[in-house]
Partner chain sequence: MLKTLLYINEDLASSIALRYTAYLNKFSPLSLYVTHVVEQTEKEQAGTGLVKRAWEDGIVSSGEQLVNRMLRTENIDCPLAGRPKVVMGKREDETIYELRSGGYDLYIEGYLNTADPDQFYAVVSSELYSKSPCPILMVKNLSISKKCALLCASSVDPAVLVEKSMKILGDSTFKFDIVYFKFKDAEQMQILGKGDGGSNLQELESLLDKAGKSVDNVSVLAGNPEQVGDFLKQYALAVSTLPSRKSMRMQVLANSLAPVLLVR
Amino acid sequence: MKILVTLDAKNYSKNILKDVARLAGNTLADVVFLGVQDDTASPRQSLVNTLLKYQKDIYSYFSPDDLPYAEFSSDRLEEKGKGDWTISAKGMKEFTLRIKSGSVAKQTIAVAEEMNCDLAVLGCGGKAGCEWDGEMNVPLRIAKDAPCSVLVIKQTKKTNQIVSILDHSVVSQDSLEMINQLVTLNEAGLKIVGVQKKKDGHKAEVEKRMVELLRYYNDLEINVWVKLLNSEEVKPYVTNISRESIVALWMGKESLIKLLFSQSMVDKLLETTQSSLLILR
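For the form predicted alone, what structure does this chain take on its own?
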């Protein structure tokens, strides 16, 4: 697994480091820290120092015997191209710092695709919806267009329930594992909500899929509840439960949920949720 973490110097970035460390440790993942700056002349030293500090913070969550990452041989970044610098350390797993110039959302999406990442993670402020310093709608644009799953951590408060909204589309094993990790990290219960089109004849198919998922999670000894909704019930239900629960939405290309949730609806969820939102691919 490879995790991309987009970071700046704000508190919403600092506050997600513990969750990133636990997620990386649980999955034994390669980790990429990405910082994005406006100018292209050279990597801004303050941004480099911030990422190096965050890297040491992540390492501090591991005991020396359990740390799967190596130390950097130097703090000097190599220039990969115009407006693109990197440094990496290879232990049992790889840890990379990347500095890019340009738009935060565009560069996050580009790096996620270039480096074949499985998950992109970022925080956001909560004073005015889900804000990112210096650029509007960053989490929304990343969640909408990233080639991988996206975890937006709005607050690091404890939640006791993960609500996964799944329809009858093909659900990947990677997506199920992402949900497993959220349950483990938060020591939370899991509710799986199936979605069917009203009177479309798919009820039996959705119910069969729900039973399969129930067996899958029971085998993992994860407490799980199931619920079945008609498509017109999904939006108000998700809006309501997102205030307290972490919501996981399957948004694959063939997903009914992708049709139900417009860009404005996902934006509304990012504004109203008080915990995290996981967009599954």
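Rigid core here is just the name for the largest C-alpha set that superposes within 1.5 Å across the two forms. The structure presented is a predicted model; accordingly, all values stated were derived computationally and were not measured. Residue numbers count along the first chain shown, from 1. Compared with the form predicted together with its partner chain:
Superposition on the rigid core between the two forms places the CA atom of Val111 less than 2 Å from its counterpart.
With the core held fixed, the Cα of Ser242 is displaced between the two forms by 2 Å or more. After superposing the rigid core, the C-alpha of Glu187 moves by 2 Å or more between the two forms.
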Second form
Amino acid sequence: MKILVTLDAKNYSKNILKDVARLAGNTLADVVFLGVQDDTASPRQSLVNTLLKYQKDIYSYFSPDDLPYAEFSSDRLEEKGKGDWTISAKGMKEFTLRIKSGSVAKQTIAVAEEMNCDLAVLGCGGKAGCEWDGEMNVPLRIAKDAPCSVLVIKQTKKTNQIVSILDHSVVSQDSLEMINQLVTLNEAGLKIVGVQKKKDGHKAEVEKRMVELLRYYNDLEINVWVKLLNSEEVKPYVTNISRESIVALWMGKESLIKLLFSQSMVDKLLETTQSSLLILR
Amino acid sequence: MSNGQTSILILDDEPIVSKRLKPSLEKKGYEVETFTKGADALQRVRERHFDIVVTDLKMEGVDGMQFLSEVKEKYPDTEVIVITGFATMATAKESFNKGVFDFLAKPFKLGEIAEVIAKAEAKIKKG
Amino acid sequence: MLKTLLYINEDLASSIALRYTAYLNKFSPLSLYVTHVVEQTEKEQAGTGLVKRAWEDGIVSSGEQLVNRMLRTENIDCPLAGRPKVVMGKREDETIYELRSGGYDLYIEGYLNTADPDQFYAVVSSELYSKSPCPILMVKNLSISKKCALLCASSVDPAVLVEKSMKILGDSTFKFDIVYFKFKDAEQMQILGKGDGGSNLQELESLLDKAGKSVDNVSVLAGNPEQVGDFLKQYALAVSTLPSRKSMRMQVLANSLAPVLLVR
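Beyond the form predicted alone, can we have the form predicted together with its partner chain?
Everything in the complex follows now, all chains and molecules, and the chain you saw is the first one.
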């Protein structure tokens, strides 16, 4: 698994390091820490220091015998291209620091595409919503356009339930596997909520998807709970359960959920949720 | 390694995994056999040697750890790559203690596993 | 063995019910029959005499194919005690007739958990539920649990709950917990002491003891129906008496993620 983590110096970034360490440690993932700055001339030293500090913090979560990553040979990032600097260390798994110039959301999506990552992770502010310093709607824009699943960590409390909201759109194998890893990592229960429009032709398709998922999990001997909601019941339901659960949304191209959770809704959800939001691809 | 072709056994009870991996690895010139049932894979391993074994950990019937132990016991030179949809630090540790070459958590891209297999192959060729 | 009738349709609820029934069979051996009613509107009815008969045979035969398709797809590990019973008519009437004439101990049907308690109430207050001669198990989800919850509240008659539920579960290998529900609208559900359960809880424990059943755990919960319904997901099933009105307990049962066994 390859994980991209976009970070800055704010608390919402600092606070996710423990979760990232747990995720990386359990999945033995290749990890890229990405920092984004405005200027293109050279990597800003304060950002380099922040990322190096985060790297040390992450390494400190592992006992020396369990650390799958190597130390960097130096603290200097090499220029990879214009406004693009990087340093890597290859142990059993690879750990990379990358700094790019430009917009946070755009560069995160670009690096996610380039490295073919499986999961993009980022933090999100508290009561003030999910605005990153100097840029609006960063988590929302990444969630909308990233080529991979996106985990927005709002509050780093342990949750015992993952609620996956599903409609008639196709469920990818990758997205199921991503959920499975989060279920394992959090030792959480999994609830699958099917969404249908009250009067629509998709009812049978939603049920078909749910039967497929049920069979999949039954074969794996994993207990999941299913629930069926009408589309207008989804928003209050999600707002309610997000207090104690990680909410996972399948957002395929044809997704009804994508329509339901319009930009403003995802943004609102990110604002109101007290836990984490996983957008599945 | 017969006729210079590296042989790979893939065991995963989700058919989609083998379905995705087999054609892509065969294209790269590997000889690939796939299994969805641990017992069948175990039987095949008892019959012949594979250079590389790719196995899932969580399967119905046969425990993946048990399978990997048996492979390493019978053919210590076979490189085993563990793929798992339910990764934990403990399972990773146990796998490495049993001598696996690498441990990949699902989901992963085809390129990622192809890279790991190429590394395992290079190690085998190096002797 | 419990003589059991399972209703099958070609949908998610039946898919879950079939699989769950096979799971239940491991804990309490079932003599299982399946049924399906082909419902026809008046408009769809055709002809008279032989024509009508041939048309009806065709409809029933397609119903049999549906049942067989479901049985084949789910391929459950629980043998049927007889041929599937497929008839034409009104589902509710035909099912009540079959339950009465067949002398069944238990009726099982799938019911998907929704956010709408009114929908649940409409089902449990239907003729089928009020006239059924045996308890009804509404399968909402699959389970890997080995425990059942007896759901008690101030509105539950412990004597009916114990007597009727033990007829179904008395010989099973399930373990038993008691969940006592008190309504409280708070952000977080509270777990109270046993003393807060009152006399109904004491009576329930004593009746279970008399029935030779030990209780593993007693939880007195103060919360809203959704919280308590979610709490019940750890159980293979929750047993309660059939709610006769739109009460908070009815809403707990509506919100229960676990299958619900209704006795009366």
